[in-house]
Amino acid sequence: MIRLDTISWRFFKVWKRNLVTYQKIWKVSFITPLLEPMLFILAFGLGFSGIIDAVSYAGADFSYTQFMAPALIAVAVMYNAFFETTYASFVRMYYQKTFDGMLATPLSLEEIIIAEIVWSATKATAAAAIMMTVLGVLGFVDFPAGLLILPTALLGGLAFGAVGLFFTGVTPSIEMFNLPIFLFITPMFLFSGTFFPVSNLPAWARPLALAFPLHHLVEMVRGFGLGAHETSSLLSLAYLVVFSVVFTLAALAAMRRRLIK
């Protein structure tokens, strides 16, 4: 049974523990969000500039790199948060027995889980901030509206951190994470409106794309960074909030079943 009444600001101590540990490797970890947008812009800008004249999106025409660039931030949020609460959390839980040690303290299981999700969202937001800055310098993010990408990234990080920790609670071994990555993450990466508008999909496929949380994150980031979106920002906001709450509760339940014997 989930004990929400045990959650207090003590979860911040677990968050701080993860931050202190991360400080030893942050320089290496931030190379990816620093260089990735430049590599994507260079590759797609050169590769598609002679093939795609413009992308028709939300009643306006954009160059392909303009259309794609904001979506790179949303994808980075998804990957950073999801991989943090799957592989990294699994290692802390199963191999390092870090969670067992924490449970021997006054910390509750719920506080540990909430801290893991909030930490993953923090890491994802930091990556988004770096990518937003790089893309802004390259002229692919409009400011000051683009600054709203940061709270959007935090919400997206909570959503993907929560669903990642849910999978950690139900996945028997670290090798089995290949299944949610292949069946859940990869389809979202390809069909959430990241590389082409969802409106270009066949009518039967659009509802499936609209059901993906990444689609709503992409739409919000694109709306703030590009000034255009096809899906209502309020709808996307409501979707991500509900998704975060539902999978946070699911993660709490799954991790309690796994850790509390």
Contents of the next structure:
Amino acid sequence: MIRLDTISWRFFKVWKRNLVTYQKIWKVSFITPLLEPMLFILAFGLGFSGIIDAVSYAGADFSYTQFMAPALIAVAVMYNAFFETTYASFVRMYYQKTFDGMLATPLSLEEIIIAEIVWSATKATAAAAIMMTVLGVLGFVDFPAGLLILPTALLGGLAFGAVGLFFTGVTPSIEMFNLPIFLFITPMFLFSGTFFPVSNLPAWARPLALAFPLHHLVEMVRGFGLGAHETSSLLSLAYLVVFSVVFTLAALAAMRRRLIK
Amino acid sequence: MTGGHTPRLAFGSGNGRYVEHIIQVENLYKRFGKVTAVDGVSFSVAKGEFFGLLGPNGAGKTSTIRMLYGFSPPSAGVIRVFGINIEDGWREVKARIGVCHQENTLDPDLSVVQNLHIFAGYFSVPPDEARNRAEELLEFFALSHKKHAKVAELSGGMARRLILARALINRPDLLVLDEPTTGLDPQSRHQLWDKLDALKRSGITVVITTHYMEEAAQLCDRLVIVDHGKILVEGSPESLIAEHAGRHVIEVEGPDESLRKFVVDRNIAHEDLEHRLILYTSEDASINDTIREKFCMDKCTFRNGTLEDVFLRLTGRELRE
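Now show me the form predicted in complex with the partner chain, since the one above was the form predicted alone.
Everything in the complex follows now, all chains and molecules, and the chain you saw is the first one.
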């Protein structure tokens, strides 16, 4: 059962709770998005130099690091949001009984769910902002168009946060998250046009890549950061909005089934 | 009540005499698949009452309590809290209830005082007010020195006190306590009882579940004993003891056949545990004297009836679960 009548602005209070706990560890949380892009750029820049001259993408040639840099942001958005609403939310829900405590207050379950998803998107956007700044300083992001990466990251965060929370609603145990990670996240990480253009794939495999939400996030971020993209931004936007809505509803239904007994 | 009892206070407002009911439960059912956890329970709790819900494990106590504070929807029946049907007015009801869970639901990611502040936010208590209340509650529950400690650093007793403090942060009109002292050492338990006693005097209404009969006898104005989802009896601890255990109880170790015959002949209420005979002799002095003189060869204990006697007589001695 999906209930929408129980959702109000109160979800913001749960969001704030997560922000307060995040503030305690923000220094640690900031290290990854700060250093990771530099590490990748360094590794691929050095390692692939001389092997790959240029990547042919959307009718133009780019250096490999130029091509790959925006994808790093999209991948970080995916991992931040997805891991937040899988492992972290599961720990709060199952081990810490945080949701049980909240449900003894005027909060509704739906507000807690929405807050978890919005929080994961917030965290993902914060990571994207740091990476965008680092990559911008290194010259891999065009400004001011690149600033549109931030709302894009928020939308991508909502999409991956929602699908993550859906898995949390149906997983029997925390170990079982390995399954969606192996079957869903990892293939997406590899085949979404992150490390090579989707147009490089054989014709039969291309539609599969187009079905991945990460592909659309990568395309949008690349569109704003690099000024080039292969998939229509409007299509990607529509895909991510629909994906977010569908999995938010699925998460609401799964969590209600799981927690309200 | 179930089992032919008439409710002491009629539901609705038809009957002239006005008693403010904080809780009215009518014909409540909770089913989990084929299992009926709560099987047609009705009771009411008046304002300022300390009301106990006792029963063995799996009797339906926690299921009932979870429905009371709007955590779990009833399969059938009506719950009114503060006169509000909880199904429609759950948010309003929950805003005026404080819940102390059986499990530790404190937020381990937050410090002691943050637990209170953040929880106050869930009730939309303004931050300044929340800070004042948190100070007050930490003081009352002797936790001020742990204000900035991590929740994981608290002892069992301190964690319980913090859960109780958190349950009071919204200044509730009704406090729901689900086994508040389970797992505590005697010192912590007595300290918690003192605090609960002080709260009781402040006029708050309390619903409590517990496995400690001593606790229920000491704290509750009125209680029900439930088993298999149904209410078995209802009344004050004293009246239940008088009715179901009698004031005098004799425990005879290693009873012989002549005593067994005597007990049956005289029609004395008793329980035969083979190696031990428990006699509920109430105030019949002649019987007590006879037993003392004739049958106490080995070891006899003369004691007052307790709520534990009532509980065991009504729910049986076999293990649950």
